[in-house]
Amino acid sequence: MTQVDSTLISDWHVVADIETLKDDTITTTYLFGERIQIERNHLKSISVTTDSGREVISRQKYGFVWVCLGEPGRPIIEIPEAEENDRHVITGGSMGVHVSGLRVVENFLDMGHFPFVHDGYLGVETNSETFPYQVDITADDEIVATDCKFFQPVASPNAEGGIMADYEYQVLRPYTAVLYKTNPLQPHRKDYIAIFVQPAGEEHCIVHPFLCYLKDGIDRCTVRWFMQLIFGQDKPILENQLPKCLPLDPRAETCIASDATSVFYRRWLREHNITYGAIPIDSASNFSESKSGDIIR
């Protein structure tokens, strides 16, 4: 296995949607380039082992299998919205992407691509302005972007016409990001969307969405369909980004004002010495090719 940052080895990572596992069957996947095997028996008990037969610490939570390849340095994240009875709590369908998982997280944080990649849904190409917003690092050492607003013609499947959607982004772990978004029918509350990105390799990942949508005016199947529709538009753009790993040198790719969250994210990764799926500063200093596509620099 490629050398992996100690922070990532001691963290929890989603490796499977439990709904996809069959009884008395072994499912094979990858984490940090290492092949792991997930077995569920007829009693629904799940065990995870490496190719060498070493048993990996695993837990079941929020409909996923989580593993830690080392000794856990902190617990799995808590999601209070998952305990609210008036929400659909849904795994959004795992999707493989041929790009660094860090690229996927950065794309998730980017509003600037809405009008161009999600035209007619999350944005309109003729109305592409991104308004100023606030980005901070919390006392818990998490990135939070607030006061994010964007006009969206179809902000959610239950929307009846376009709205100015309010967003709040959070980056909780290097490969975990969360979005709180205006609910069209209950504007005083927000829908919850998270992505748990499984770094299968440095340039390959599996994205596990998790959705807590208010039930008003929408069913479970439609929530999942909408998530997969939007991500299906992102996937080909992400897979055409070069380089596939995320450059951490601020000189490698030119940023604009709407990229404030991305700037914080890359700096935050550098400060935490996260290099897996990234191009560290020493390696990126000579890189001059601009990234094209989803996040416009």
Contents of the next structure:
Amino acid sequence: MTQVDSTLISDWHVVADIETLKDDTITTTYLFGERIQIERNHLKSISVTTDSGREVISRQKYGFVWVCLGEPGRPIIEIPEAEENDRHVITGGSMGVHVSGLRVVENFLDMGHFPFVHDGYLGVETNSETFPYQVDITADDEIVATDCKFFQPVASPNAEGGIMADYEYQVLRPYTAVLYKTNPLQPHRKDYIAIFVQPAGEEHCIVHPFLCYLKDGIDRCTVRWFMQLIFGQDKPILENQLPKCLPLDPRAETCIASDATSVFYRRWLREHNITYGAIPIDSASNFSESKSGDIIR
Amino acid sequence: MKLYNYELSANCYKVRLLMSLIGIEWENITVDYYPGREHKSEWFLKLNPLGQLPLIEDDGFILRDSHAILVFLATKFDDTGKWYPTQNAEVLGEIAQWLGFADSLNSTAGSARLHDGLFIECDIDSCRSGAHRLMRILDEHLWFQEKQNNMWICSHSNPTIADIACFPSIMLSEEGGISRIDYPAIRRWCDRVRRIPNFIVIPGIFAAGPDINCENTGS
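Coords for the form predicted in complex with the partner chain, given the form predicted alone:
Below: every chain and molecule of the assembly, starting with the one above.
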């Protein structure tokens, strides 16, 4: 097994949407390339074991099963929006994607692709400008992108016509990112979308979306429909990215002004010595032998 | 016309696509297929005891099975008669043959896609190898069709519901780890399908760009 970074071993990772588990049935999944078994008994209690039979620490929260393979270094993230009664608080439908989870997080943070990949929904191809925005690192060592604006013809299924949507992005952990975006019916409030990405392997991940949408004008089924519509458009783009791992060398891929969040994200991963699912700078000189094959030699 | 629909279902997409191509107005009823498994809920099983999507309701007439729905829609609503030419025995026979082929594509390439994306269990190796076997057969068939200046699956000057039935599993195959790189005639056919007027997409498929070769038939 590839060496897994200690910060990731001591962190919490989502491994299943509880809604998809059946009583007295074992569900198999992968975390850091290792096969794990999730078993729920008829009392709804859940145990998670590795292939070698070791039971790992697990919790049920926000509709998901979370595990930590080592000693937890910090708690599962807190989501105040999940406690607000006027929101649908739901899982979005976990999906397997054949690419590094870090690539998925980076794509989630990117507004520049809206008009091309989500044409007619989150952007329009004839109006593709990304306006300048602000990126900072907070005192809690999280990445925050603010003052993000984008014109969206269908920002949400309950939108009646296009709006200029305000976004705020946060990267809370290497494989966890959230966004807040303007609710079309209550423009002073925001809908909340998080993705918890399960690094099944370095080049395979499972994306677990978590949604806290204001209930006004939208039902649960429609919230899920829209999340899967949008993510279904991202999936083939992500799966065609090469190399499949995320290069951390700033010279590896060309960035433009609208990629500021991505530049911060890659630097932040470097500074936290995250290598799982990444191509660290050290291996840049060995690119041709690196994790992903089809790189120009 | 109501369609009980799941956005990412290739079989629902066949129905949505034909309705767009023919110009049928319809009402969407979203079913929370995943992760909610609403197609196995009590209310839905009353409509379709098989617990499968898609399903349509037209003036009280209920019909399940995507291919049955294609036959019904084309026969009832397509005044041109080109999508399902009921007066042409040979073409109808061919369509039935290729609808069966499309079922096999569903249970191989389609299952592989659901396995990789939504964790629906199957024998993934046998699904992938089965899909490649079918795609080799289709690729060869389409190559010979092109040689006879026929751009579609059946011996007909227009696309038929056989093209619509086969297209989604083929075009989404890479989500199940099944590459189309070795099937050039299939790739040309996919581009032709994507250029039919009023073509619509499903997440995972993008519209085709303009045809710079003015329909390269491979000849």
